[in-house]
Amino acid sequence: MLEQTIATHYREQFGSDPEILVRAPGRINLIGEHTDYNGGLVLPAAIDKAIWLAMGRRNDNLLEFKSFDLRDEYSGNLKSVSKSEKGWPNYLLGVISELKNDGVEITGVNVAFGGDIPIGAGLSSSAALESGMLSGLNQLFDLELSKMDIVKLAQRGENRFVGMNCGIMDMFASVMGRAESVVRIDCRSLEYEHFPFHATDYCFVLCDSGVKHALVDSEYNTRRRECEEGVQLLRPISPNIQTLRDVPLSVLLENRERLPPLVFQRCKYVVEEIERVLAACNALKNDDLKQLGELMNQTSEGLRHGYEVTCPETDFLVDKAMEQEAVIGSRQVGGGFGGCTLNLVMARESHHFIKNMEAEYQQQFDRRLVCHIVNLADGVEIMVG
């Protein structure tokens, strides 16, 4: 098993058994894409693709990290935590930096990690790594952090240290996930509610386009600024407008002349997407998966034509998926510009669906398509090494 492999690598790297093993899952998001940083609602779930971290304390201030998937390592010191040119260590260093900023004291630590979350596929491998690292440090050093503390610290690490101005959804889903459930998160109040997803006749299939997004260097932050511009231009209407969460669709449509056309287009997508989250929760309550699939398709159209964060490869995958009768919903997931599509597929047809998609993608792009059937899983878990 993967956790045993990581534990073995830890022993080979550091010459001792890990004190703990941490499983930190990736996530999918059914509905609510790019709404989190607009104070809106999201509907993610943790999945059975995860990063495993083997961790142990040191008696000095050294930080020793080993990434077995990347076949790379990093050495640093708690006394001088600074960004690494390698990139990947910054997700671990960022949460340590935020702990230091809060006056939390730890000693050095050894970390070996690896997993089966496709990197750059929009499944939040970075949030899983941050959430897992913090959860492990919390256990090792008896920091008494709550799950919500971990979620907030993980987001701060990515915002302030890594430089990715992301919302809180990814960390929240990785920490708070529950098997066979999705979680609706109010990204402003941080209130949340789990909704059961018992769909034995359907399953989720991820199709990985192989297009790797680099959100820090992409237009993600540009989209966020466009939304903030919209809020600023709409605020004179009412002092209660703090984020797009506060703007009903009717108000946005009535005041579209206040906004540049592109800004209006971005805001309209977000406002409609927040409403789709509520509709999706009602669909789940009623076990109406066809309605859920239709809402996913509406999100897909909005991402492609309104928010403009898709790419030719993911557009192709969505179009081809919807040509198959077994599929009732398909859309790109994650921040955008590549990564995976999420497909709601009749379970008995899932392997046939995958075979068809692999053939279509190979013919169109001369590139192998990797697909994953995923199940909804519990959030971060810790085991004694």
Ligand code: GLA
Second form
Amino acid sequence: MLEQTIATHYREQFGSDPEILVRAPGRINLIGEHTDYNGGLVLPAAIDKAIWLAMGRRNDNLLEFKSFDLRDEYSGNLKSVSKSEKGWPNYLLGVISELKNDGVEITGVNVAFGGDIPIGAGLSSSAALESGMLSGLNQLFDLELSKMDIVKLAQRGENRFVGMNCGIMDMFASVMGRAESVVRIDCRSLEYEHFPFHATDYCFVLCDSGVKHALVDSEYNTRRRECEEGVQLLRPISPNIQTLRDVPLSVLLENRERLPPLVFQRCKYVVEEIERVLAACNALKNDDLKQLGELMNQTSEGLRHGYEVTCPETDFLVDKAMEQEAVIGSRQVGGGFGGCTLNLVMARESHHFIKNMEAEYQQQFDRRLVCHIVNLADGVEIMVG
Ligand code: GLA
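Since the one above is the form predicted alone, can you give the form predicted together with ligand GLA too?
And the full complex, kicking off with our chain again.
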């Protein structure tokens, strides 16, 4: 079991038992891609792939991190938290830096961590690490942070310290997820609601293209800027327009001439995608998975041709998936330019589906495709050692 491996790693590295074990899950997103930073709606779920953190307090202000998967370590001091060239420690340091900015006192910590969320695959391993670290510190030092505090601090750590200008969806899903449910989040008001996902006949299969979304930061920021430009140009219509959330599709279409064609194309995708989240919730309420699959396919079209954040490998995976009768929905998941496709597949055909996809991918790209059947899981959980 993964948690035991991580706890053992802690013991070997630090010579004592961890005080707590934290499970911080990754996430998928059914509908609502690139809508969070537009004040829109999203519909993600935490999954049964997670990072485990074994943690214990220190009293000497030292920060000792051990990555089991990378066989790497980091040592630092609370008094001088600065960015590490190693990259991975920054997710942990970022949340510590934000706690410090808020005047929260801790006295040092040992952390050993590792997990089975594929990295750079669009499943939010970074948000899991941030949410898990904060939840663990909250427990160890009685910080009295609410779950919502943790979500917001994690996003701030990523935005300000790591330097990735992400929205709030990933950490929200990792913290607030619930087993066998998806969560609809209003990224403007931060209200949320869980919707049970009854998928007895269907399951979610992730196909990991293995293409790391290295381009994502710069292209992601470009998309954000294009959306902001759209808002700027539409604001003269009404001062109420603060984000694309405030723009109904009809208003956007009527005002097409105000926007450069590319900006219009991006905005149209976002506005339609926000509407699709509501439609997806209705589909879930009616247990209409075929409709949900259809909406996923519409998102897929939008990501590919409107927002243009896919890549040849994920396009290929979507096309091949849709050729199979057992598949009712398929699309790239997460920030884009690689990573996983999310497929809604007839459960009894899922192994057959995976075999076919592996063979097709190997033949086309001479590359191994790794697939995962995922279940929807609870958000961050803490076990006291
Ligand atoms: C990344 C970001 C999220 C969100 C998605 C796209 O995962 O971290 O905030 O914007 O991309 O939906």
